[in-house]
Every structure is written in structure tokens, then in C-alpha cells.
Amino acid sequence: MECQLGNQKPPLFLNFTEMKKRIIIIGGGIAGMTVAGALPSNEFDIILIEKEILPGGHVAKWDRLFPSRRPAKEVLDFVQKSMAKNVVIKTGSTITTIHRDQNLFTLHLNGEEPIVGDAVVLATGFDLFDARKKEEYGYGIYNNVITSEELEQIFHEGKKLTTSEGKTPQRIGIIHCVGSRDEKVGNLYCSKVCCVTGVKQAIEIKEMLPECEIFSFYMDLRMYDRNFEELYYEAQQKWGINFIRGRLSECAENPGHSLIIKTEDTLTGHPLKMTVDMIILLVGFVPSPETKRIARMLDLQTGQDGFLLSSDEHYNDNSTSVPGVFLTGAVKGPACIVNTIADARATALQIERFLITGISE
């Protein structure tokens, strides 16, 4: 189906100008929409394909963004409005096959006419780690173990945080690096945004539940960007969040559905056993199966971490080994929104240069 944003009405697909080069963007999250908005629509026909019913990706499900905690909707609205009126957005569309014939790409969609384009952009993003794979953490086993995504959805819907029994939690444990930096699950990389997400969410819980004790269990706090460290200090000094360097080893449930967690304070070397009412698991980024499926169609390479590889990690990061195919955003690895938007704008410039000059480097 074709989707329009606000009062913008895209032109019919069949009315595209034959003289223009056509760019097909796969993925309607922040990365894909930013590429579409940064491309000059007077020079190119632009089609954005999204498998979900509405564009927006993960950001559409988020409430507030770190470090300033601005509403996610503000960023999403800005990116959507930046897209030209004649960008065609096809939502609810799944790509079944892609064929490359010399310099053209033919994409077949489910139950729709094929689309032919001169360049293809993969902006299919990431998935969140399935916390069920860490059985020792109790997700999917105990009702009061939830993920950071589920907590954010509670914030987004304006609900009050309660236990599965409807009680106000008095003590909450936040567990960092769930599915990241974990050799057992095969993910050695850092997901970059989990630490600051945990700090932001801890503050928001305290705002909602001032009497609640919050304990944040981390491996290393990687507060790498501007104002992240300041947010961490605020969490400690203003809100009284307790940060403990240690990784959860085991979680069990009491008869009353509270949770017993076992860990080790690695700064003191002492084992730690604690009872909490809820556990929040900060789940990391993993490569999307949809990205991998489309990458196989285009014969693209993946790294050891499963994310897609560009032509060169330093000076050609948005191009691939296949001329006319470009990468943007988290298909190349974990990235925050700020870096994703910057990367998508760089991708647009590289696509424009390729279609005008034929040079992709």
C-alpha cells in the first residue's frame, strides 16, 4: 500500500518521470527517511519501501530520547517533514526477490508490480536481542522481568509502572549488556546505547516512583558522547540511583513473585544477593534477519558480528562491493539517532555523486 504523511499526497507510481534516475530505499525508519529527505527530489525519483504499516521504525515506539529526554515524536516528525512531497512511500510491502541486470535493479514485492531502480539503499536497521536466550535472567519465565523496550512502551503509553500483581515496585534492578559483549550468545560487540538508555530510564522511573530504590548492574559504563557523563552524575547525585559493577549470574522467583538476583560486586570482590520487585533488561542491537535476507539477494558481505560490510570502513563507509547498492544506519552496526541521521545524509550525497558521475568511491 502507498502511505502519505500529513496532507502530503505522493504522485502515482506510474506517473514517475522516465528521464529521472530512480532510487529505491528499503527501510522506513529514521535512516531511510533521512536519506529520502536529503536527496534532491527534482533530480531523482525516490521510492521508500517499508514492511510495517507505518514508517518510523524503533523510534516510533520510543517515548523520550537521551541525553536531553526530548520527546521521540519531535525527531520523528522532523524527519518525516523533511521528505519531499513526491517521495512515494510503500508501506506493508515485503521484498520477495531482487535482480540486478547491468546497472538496473528489479525488486519484486508481495502482490505488487515490480519496481526498477538505478540505485538501492539498505536502511533496514536492527532488531533487539531476544532476552529469552538468557534463560538465567528469567525473561519469559517470570512476569516481573521485562525489557528496556517494554519499559519504554509503558512510558510512551503514559501508564504507571507496576508489577504483574498490580503493585507499585519498591525496588528495581536494571541489568546492562543483555545480548551485548557476551561470548556465550556470540555477540562480542558493544551496542553503544544501552548504558545511557539505562541511566535515562532509571531517572524516569524515579520521577514516576520517587520512593523506589533502583540498582543498576553494569560491566563498564560506556558514556561516550556529549552530556552522557553528566546524565550519569545526575542519576547518582540528584536521583540516588545505585550503580554496582557486576553482572547478573542468576535470577529466581520467590513465592510472592518478587525476584532474587545473584551477582558479584566486582569492585569489592564480594558476592551479592538481593531481592527486587522487578528487573529491567537492557537489550542490545542484533542484525536484522530481514537485512541478512536482502543482503543474500544482492550478494553483500557481512562481518563477523553479522552486520553488513561497506566497501571501506574509513573512507567509503556507505558504499558496498556492488555498484549502485548503498548502506546506511544500523545495518552496519549499532548506532545512536544522532549518528544515524548524519550517516544517512552522507549516504544521500554519495548516491547523488554515483548517479551523476558513475563514481561510487
Second form
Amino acid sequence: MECQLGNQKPPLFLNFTEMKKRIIIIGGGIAGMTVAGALPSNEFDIILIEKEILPGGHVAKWDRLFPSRRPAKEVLDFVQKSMAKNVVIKTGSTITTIHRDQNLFTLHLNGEEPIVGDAVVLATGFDLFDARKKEEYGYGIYNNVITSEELEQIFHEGKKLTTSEGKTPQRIGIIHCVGSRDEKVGNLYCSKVCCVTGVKQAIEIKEMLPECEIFSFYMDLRMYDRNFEELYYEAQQKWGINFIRGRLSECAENPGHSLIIKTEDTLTGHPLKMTVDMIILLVGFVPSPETKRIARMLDLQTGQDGFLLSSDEHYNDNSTSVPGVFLTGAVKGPACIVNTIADARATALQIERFLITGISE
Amino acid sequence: MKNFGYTIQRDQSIDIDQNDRRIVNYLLSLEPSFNLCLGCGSCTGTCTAGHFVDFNIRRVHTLLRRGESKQLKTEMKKCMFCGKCQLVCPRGVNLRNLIITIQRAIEQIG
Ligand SMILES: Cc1cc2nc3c(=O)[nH]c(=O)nc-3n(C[C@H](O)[C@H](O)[C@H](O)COP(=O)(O)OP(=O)(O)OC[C@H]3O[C@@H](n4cnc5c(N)ncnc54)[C@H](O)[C@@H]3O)c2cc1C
Ligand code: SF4
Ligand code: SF4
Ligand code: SF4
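What I would like now is the form predicted in complex with its partner chain, since the data block earlier showed the form predicted on its own; can you produce it?
What follows is the whole complex; the chain from before opens it.
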């Protein structure tokens, strides 16, 4: 008697002596590496393509992670170790063209033999918003305006936070929603993780510089996930961070390179101005031009926000309108690591099913 | 009778049931972007007039939304039409047109 799985018979053509099917994963961040690690490497040929010299993506730049503040390296190592030895990792590789013919994909990399595969995963992540586009905040004009990415780098390298003049800052402003929720820069969406990143970084500055006063300027504090609200609570209770509900209107430089910032304190209903030694801009996620280029070559759809669209936001959030092309991680929009890893594992299951049964949805 | 100095205070709460929201409905019909305000205060933070006199454009238009139009006429006279508020609004509210329309509404009501 044949074994029955519900109404579905197990596929009879499952035959491991056939040539292995090949999966090409583009992007070696947390998302791409997790997919590579979750796929059975004895059943498939897995190739991971990363444009940078080292894999890791954005997480490789972060120091400690919200909300627990465990070192980012721990998570990165875990994900890297999850990949079997026979996963082929090509770093420093740029894709020149990619096209689909019948059910096969052909990728041309810079100066190498083309690669042919049965499935393609786009795990190319996101770019950070270029803060220079918000000229009124003075990034790239005033030296004491830095981004959350740069602050992470300072923490990561174990450096001391100083002003551009080498002084210990006495007062720092943390500015939320830079490049997000702002139709002036064309990004209506919320970047989801910058609120909690801002709270985390405020605490970390206080740990480093206990005397420094910190003021966060926000429109809404989006503490949506487990232990985020608790981190906000800790920031107030233990560290005395000041939260002011008002979006930064403008920033100007004083003689001596301190900054004067203007906003409305909407909870008191008064315009507010104050002098700070530096401001940290919590820059948001933007879709990367590279992703858009690859998406065009594969005829993939993008949402109004510019991030890639899956077949169905609820039921098929990893497949696309093109059979054999899958999406995973922040390529679909702002996401934290927990969500990215869960998403990548779901992607691996979808690909496996597709390559065994031909069902892409 | 001894005067203890107490008077009966008018209820200070915003009474949406009693308030006259005709002005806001008129404004919304002429400037629908007014619906998009998320109350961030950027307009007030940058307002030229608000840094010199007691004037808060965000507060004025938020109160108006609730049907509170007391002292609207004197408040709106403080605006200098510089348009800076519109430049910084993250929701693209057409504040210049909104302010002009508020002024027209005031003229019509008298
Ligand atoms: C300031 C900041 C702090 C953060 N802190 C945390 C935190 O503490 N905890 C947390 O959970 N999340 C945090 N995040 C979110 C976290 O960074 C993302 O969840 C994560 O990076 C998503 O991983 P990803 O692999 O989808 O994308 P990415 O990290 O962007 O990785 C994409 C990879 O693809 C590569 N790539 C791109 N295009 C190509 C191409 N054409 N060819 C080949 N390779 C390509 C890139 O080089 C990169 O290696 C933070 C985000 C920001 C902005
Ligand atoms: S997460 Fe917070 S800071 Fe980031 S865009 Fe959303 S509301 Fe703004
Ligand atoms: S137009 Fe009026 S309300 Fe707007 S910033 Fe100028 S003075 Fe202020
Ligand atoms: S700047 Fe725009 S969104 Fe913000 S309070 Fe003013 S009108 Fe509303």
C-alpha cells in the first residue's frame, strides 16, 4: 500500500541519483546565510553570492543587538556556522546579468563562467537612507551630526564617543524617523527598528558617558516587539533619558561647532530650541538600487515603497510572481534579525517544496 | 454674603458634541491634505512667527480640527505667510493653502 500524506501522495520521482538541483542565493547577510544553512546541503547544490569581500551584511557592522544587547557577533557566528561545508560561497562577486529561460536561471558574474541554477533567492537586503538628503538636519555639513550607523561603528571599534573637536559631549540629541515616515524624501513607511535602536543607543551612550544628558525627539515610539517596551522603561527609570514628543524641524551650527536644534514640544504645545553637542540621526531602511536592478532583469514586482513584493503577504510571502524566484529578509522591507531568520527558514522550506514538487506557492 | 472669590468656571474640556465643526469641514473640502497631519510639530518648530510671538500653528490647526475656533481671528493674524512650515511637513500638508483658506473662512464668518 502506498503511504498517504492527507490526500497528497509523496512524489515518486524523488530520486537522489539524479543530478542535484542548484539553488543560487544572492546576498550573504543574515537572510541569505540562514537560507543556505536551512537547506539540506546533501540534496541540493547551494551557491551563495555576496558582493562584498566578507559576508554578514549590515549585522556585521552592529555592536550589540536590541533588546538584550547581546553581541551581534554571536548571532553572526551562529548563522555562519549553520552553513554546511559544501555550501559554495562566492564573495566579491557582482552580478552583471541574470535571466530565466524555461525553468533555468543563468547568472553572469563579473569575469567568471556563468552559473546556471534551478532556483534563485533574492536576499540582497536594504540600504541605509542617505542622511544628506535631509539637508535641514545638517548631515555632511556640520561635523557633529552623525548617523546611528556611525555610532554603532564607534561602539563596535571600542572607541570613545567624542565631538569632532575631541571633547566629551555633555548633551546629545537622538533624532527619530530620519528618512522614514517622510513624504518629502518619498518614504512614507516606518523603518520599524530605529525606535528601539535609538533607545538602545541612548542607554549605551549613558553607560559610556554617565554625565551626558540625552534627549530623544520622536513622533511615536514604536516598541512593538517582546522586551522593547521594557527597554524603553529601563531607559527612563535607570538612565534618565529625556523623551520629547516632537519631530526635529531644523538644525544649525553655533560658533564652536555645537548645534542648535528646533522642534515643537507637542506635549506642552510650545516651540522648543536647545543646544546640543552632537545629534545622532536614526536613519531608516531604503530599497537598494542593486536589488531594483536585479528585480527588473527578473521581472519582479515592487510595492509602492520600492521594496520587493512576494506572491501573497500572508500565505506566500517568500515566493514571487516568477516561479523559482524567492525573496527573503529585508529585501521585502524593514525587519529585525528575529523576523529575518524566521523568514529565511520559511524560505528554505518553500524552495525545497518547489524543487521537489514544482509547486512554487 | 461673604465673597470667597469663587466663580463658576466654564467647562474647559473640548466638547466635540457641542463644538461647531463647520469650519473644519469647509477646510477639509478645500484642502484635503489637512487630513494627513500626524501632529508631529515640525511646522511649529520651524515657524518664523512662533519664535517671536505666542503663536503655535500646529496647536491652532489641531484645535480647529476639534471645532475650537475661539480667538482664531487674532491668532491667524500672527502668521507671516513665509511658508516654512510647509517645507518641513513630513506628510505634505499644504499648509499655505490651509492658512489662506482659514483666513477666507474667517472673513466669511465675520
Ligand atoms: C542602525 C541599525 C541597527 C540595527 N540593529 C539591530 C539589532 O540590534 N537587532 C536586530 O534584530 N536588528 C537590527 N537591525 C536590523 C538588521 O540590520 C536587519 O534585520 C538585517 O540586516 C537584515 O538582514 P538581510 O540579510 O535581510 O539584509 P542585509 O543585512 O542588508 O544583507 C544583505 C546582503 O546582501 C548583499 N548584497 C546586496 N546586493 C547584492 C548583490 N547584488 N549581489 C550580491 N550580494 C548583494 C549585501 O552586501 C549584504 O551582505 C538594525 C538595523 C539598523 C539600520
Ligand atoms: S521605528 Fe521609530 S524612528 Fe523608525 S521610522 Fe518608525 S517611528 Fe520612526
Ligand atoms: S507660513 Fe505662517 S505658520 Fe507657516 S511658518 Fe510661516 S509664519 Fe509660521
Ligand atoms: S508639520 Fe505637517 S504633519 Fe507635522 S504637525 Fe505640522 S501639519 Fe501636521
